[in-house]
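The chain below stands alone and is given as structure tokens, in the form predicted on its own.
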Amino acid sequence: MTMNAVYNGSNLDSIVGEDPGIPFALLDEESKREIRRALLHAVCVPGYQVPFGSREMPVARGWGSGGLQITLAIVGKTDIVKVIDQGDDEGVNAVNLRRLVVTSTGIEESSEVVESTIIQSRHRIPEDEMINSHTLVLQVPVPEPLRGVERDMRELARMHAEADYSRMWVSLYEDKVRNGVITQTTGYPCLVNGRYVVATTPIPRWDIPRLHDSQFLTLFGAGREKRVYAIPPYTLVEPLTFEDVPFEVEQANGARCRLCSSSESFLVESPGTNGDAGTWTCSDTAWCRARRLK
């Protein structure tokens, strides 16, 4: 049972472990209920940061404890989990988080999006199409999109309450004037449902259009900041930009993946050696592998 099932009002009994003395999915039931209540609040008010009682998790700080707590709170016995880091299923972060989820629940794991129901990620949205049976959980290091323009927590709360995002616009304008382009890449600010500006986490600008009017539910978790927020399916997501400065994703003109020859996916560059030019590969390793097997 994924968060989509909870969102649709399904019975939650099936996510309780067989032995009441051994919590299913590591967290005790009261903790999971508290996190689910915060998530339902976040789904009802898209983009709004909902505080929750973040727990200590058996992972290092900065390894995605917020996303991990969301996954453990919503996972059910029939779910299949996929965990990626920088688009790679075999990254150290991904392997250890996936192992923790699987060993504490006994559920299946997969590297294929089509087989998975919960996809937890830190830096990417998978290249494969995601539908309403998927729940995307994004790990968030800094959930506050206005942190770069204001530090006072009370002033930040006021700005969100009054939808006063003028200083964010000024910051983007200054970036454009100084550099000729808006240089902000990861965490690019977006207006959700015409109301709240959110930080889109470390995902690249390439992935932001995937959030707009998506079929899948996206949940954001910041463990250290003790905040969760959500973008429900079919929600308006607008990157902040100016009428005469259209939003653009990252471009690598003429570049192709050295493994699958794709020029239509998000590519990352490996630096060359001895003065040689670097090479490009797909960030999403599972998608790249599947493309080569076709």
Partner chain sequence: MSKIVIPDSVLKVSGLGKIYGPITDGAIERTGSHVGTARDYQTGSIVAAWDVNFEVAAGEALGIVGESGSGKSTVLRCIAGDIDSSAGDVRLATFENGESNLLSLDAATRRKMRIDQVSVVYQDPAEGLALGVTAGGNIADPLTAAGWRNFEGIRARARDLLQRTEVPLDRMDDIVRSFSGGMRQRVQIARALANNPRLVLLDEPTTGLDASVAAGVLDLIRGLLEEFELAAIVVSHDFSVIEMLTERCIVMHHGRVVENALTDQLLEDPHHPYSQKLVSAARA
The other form holds:
Amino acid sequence: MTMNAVYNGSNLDSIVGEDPGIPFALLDEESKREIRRALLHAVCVPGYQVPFGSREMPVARGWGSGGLQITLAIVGKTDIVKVIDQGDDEGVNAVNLRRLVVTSTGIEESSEVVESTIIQSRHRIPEDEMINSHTLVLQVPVPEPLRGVERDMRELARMHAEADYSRMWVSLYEDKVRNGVITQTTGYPCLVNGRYVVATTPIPRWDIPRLHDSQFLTLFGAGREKRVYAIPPYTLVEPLTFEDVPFEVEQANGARCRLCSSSESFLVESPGTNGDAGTWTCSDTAWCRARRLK
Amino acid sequence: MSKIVIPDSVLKVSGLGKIYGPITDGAIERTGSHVGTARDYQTGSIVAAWDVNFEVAAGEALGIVGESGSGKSTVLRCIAGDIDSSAGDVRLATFENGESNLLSLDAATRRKMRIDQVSVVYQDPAEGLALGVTAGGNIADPLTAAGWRNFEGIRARARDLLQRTEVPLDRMDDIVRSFSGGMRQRVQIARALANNPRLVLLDEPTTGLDASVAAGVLDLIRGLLEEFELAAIVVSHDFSVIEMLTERCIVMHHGRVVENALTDQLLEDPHHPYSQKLVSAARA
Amino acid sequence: MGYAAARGGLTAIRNAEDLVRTLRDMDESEQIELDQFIGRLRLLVDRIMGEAGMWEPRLAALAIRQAEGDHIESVHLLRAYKSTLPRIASTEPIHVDDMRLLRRVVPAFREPGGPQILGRSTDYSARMLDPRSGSGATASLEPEVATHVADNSSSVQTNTPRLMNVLRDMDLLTDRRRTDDPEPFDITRTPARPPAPRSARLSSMARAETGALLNQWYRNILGPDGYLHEVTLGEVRHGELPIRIKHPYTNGSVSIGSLRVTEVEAIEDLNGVDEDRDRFDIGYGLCLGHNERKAIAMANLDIACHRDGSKSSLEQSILLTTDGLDSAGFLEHLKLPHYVTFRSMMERKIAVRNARPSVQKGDKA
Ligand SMILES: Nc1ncnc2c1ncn2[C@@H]1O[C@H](COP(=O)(O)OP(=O)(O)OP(=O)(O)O)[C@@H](O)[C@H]1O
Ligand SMILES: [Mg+2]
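Having gone through the form predicted on its own, I am curious about the other one (the form predicted in complex with the partner chain); can you provide its structure?
Below: every chain and molecule of the assembly, starting with the one above.
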């Protein structure tokens, strides 16, 4: 049996007292180093899911604990962080995660992509252009793209190792045969660098083209499933689809944002009540606001 | 046993053996046709197949006959790589120039070999098919594994194969679980042919089908073997199947090959006493 | 830096946190002191420490108080705290025979070597609500009990003979002791994934959520895809183990305290074709604190997993589905906003409808 820590009485009192005295970026240095090693591994083998000793975070597993660990492992004192959930800086989960990063590091926060260096996100890629100086950290609930066709982890490991993805293709074939279209919604499976199939968090299909040949680094963190993976800048990212079945992003049939009247951003619907038609707004709130100010 | 010289063999099997259980000295001597058992009384091990040698030429179908438990499926599954063998050397001329022993391939290479070189048709279609997937999808599986990425191309190929195997095309998009036994077997054959394999291994392809359906499937297999110039091994305990599909066959008894002969010769004039028994039983 | 938006989200969160504090801390009754949890809710504290993988009664008590008794939340607080701590040292291997016994039950024999000690147990007490419980009026004055309480241990020596060794002497135990001595798998640093070494399975179960492990056991007994065979318990022990580390300067072995564990050895009847059918095998369970349910489930699952030889999905179930923080966190994440994903789903529903042949559309109209 290993004891993870040894306290003496006075140490304990300081813990039980008012100020818990947490280290910079919450995690102890050893842990951060370990996560960074896993990230380097992930960048070197694009799309490969690197196992890592995921730590328990102050947020629950499934609530962005993987993305949070990545952000905390790579953050430096001069970084500026933007955190969004569903495209919104003000979503409760975004607020909570940002608060944790900022209070545990003392770094600046921003809602502007152009000002930020680390952008942690759940379910979206910001509409704004991102460049080499940006690192996108995506929170991943289910990192295994093949789970829909196979449950056994030993077999899953084998399939990835041998790039044996035919069952994935069969599931797309069956989908198209049964439904006339590919019904995969968000988290569309993509082949990275011609080698590994990845789950694209669940970002909408709208965002998938942004991952291809991007200028920025994307890091994926799955805290509960204890894996990280990466899409380095300028990497080939191909959504799995047949040559003669074009990959389709979400259509909104001419809908426009009711605030900024955009039709070229990912829109989310607010259903109408009492038979009224629903309205649409940009999922990316910072982008929408900037457009209105222009 | 008369030696038959095969020109240009596609498949060459030498010294193939499979023992279930511990392998001990003398196990081979204590088992076999002459002893009358495949079970080593000292250890309880089963010498399911031993010292099996044969060759198959392109366009030729070789039969394996023998009573239940004689080791026919074992030989087939060893060649296919479904089970690990205990001894032997198997070369396929079209695979890595015949330079690799199929029995010692690592799992990944073996799976590659199964995509477009060697196909198996199992007695139980559930073993060779995904029952929850449509007939077309079952054929899409080996096609996509071989790199097919065009949806209509895959559909056309699946349609063509199902047509040849006489599966009604309007059932192509139904899941295989909703098919009858004979239909499942036809889908399995269609799937096995998807990537034009060099060698097809058929294990009791018609057992379990009623006589008229079996006759149809046999006709089909014979036609396909000719059309595609396939090398094939057909395992059956039923001489009529062997007679219909093969020119040459081997007889197995308690894990050993006791006779290797032209099929019509064997049926006319079996040499080994066990073969004689088998043939006369079949003729009766 | 620019943060133009109204901070409605933050205000809502702060208010929620305020409400938690108010409801919890402004109650009219007296604040419960940490010592009271440690002294009066002993089994709860033990369970929390076990699932947290951390022996520190005061912190566990604090976590329970802060989480208002929500046990998954308490474990979460402790584990998240642990993530902030550096790992200073590893203890030396502990020999379980050094256990000072507080309880020992050997169901497999009437008179095993060494004593049967009932110890602290409600196994044979009538489960009747007792209004006097916890009041002090129920305390015993029996001298034997008084000694047990005073020592916090029985008078029994360590090195009580083990049933396992008895069976081994009778040549009734299959021998799978190994001579190499690999480091145990550290599940906090490397995710345990099948196929995993036994130490990974054991550590996962030791930290598992007690209810999840109990359910894992029971569904394998009675569920549709059960893999378990019911064991005979050889040893059920609860006791205290000394903890030592190597002194960083002197290199000498230094005692730094002790902790309590529950330990179980479960005897399994081998009856498989390939198994050593004229012998028994042993499953092992050990967890922090006094938690017999957990240790027994663990021992039975340990041997079941070994016998299964990774033929079934049992190992994956044990390694991946029994952690309380994993399952609770994932379940509760369903409460997070999902409107981007849901929007995408609605869009595909329409796409499927539009792709349908018009005949079917006509049917609906
Ligand atoms: N997994 C196994 N373990 C032990 N023995 C086995 C195993 N599989 C097969 N055998 C034995 O190997 C021998 C050969 O079996 P095999 O399946 O090859 O026979 P077969 O000739 O195909 O028979 P059938 O006509 O009934 O299909 C039999 O004695 C069988 O009991
Ligand atoms: Mg057979």
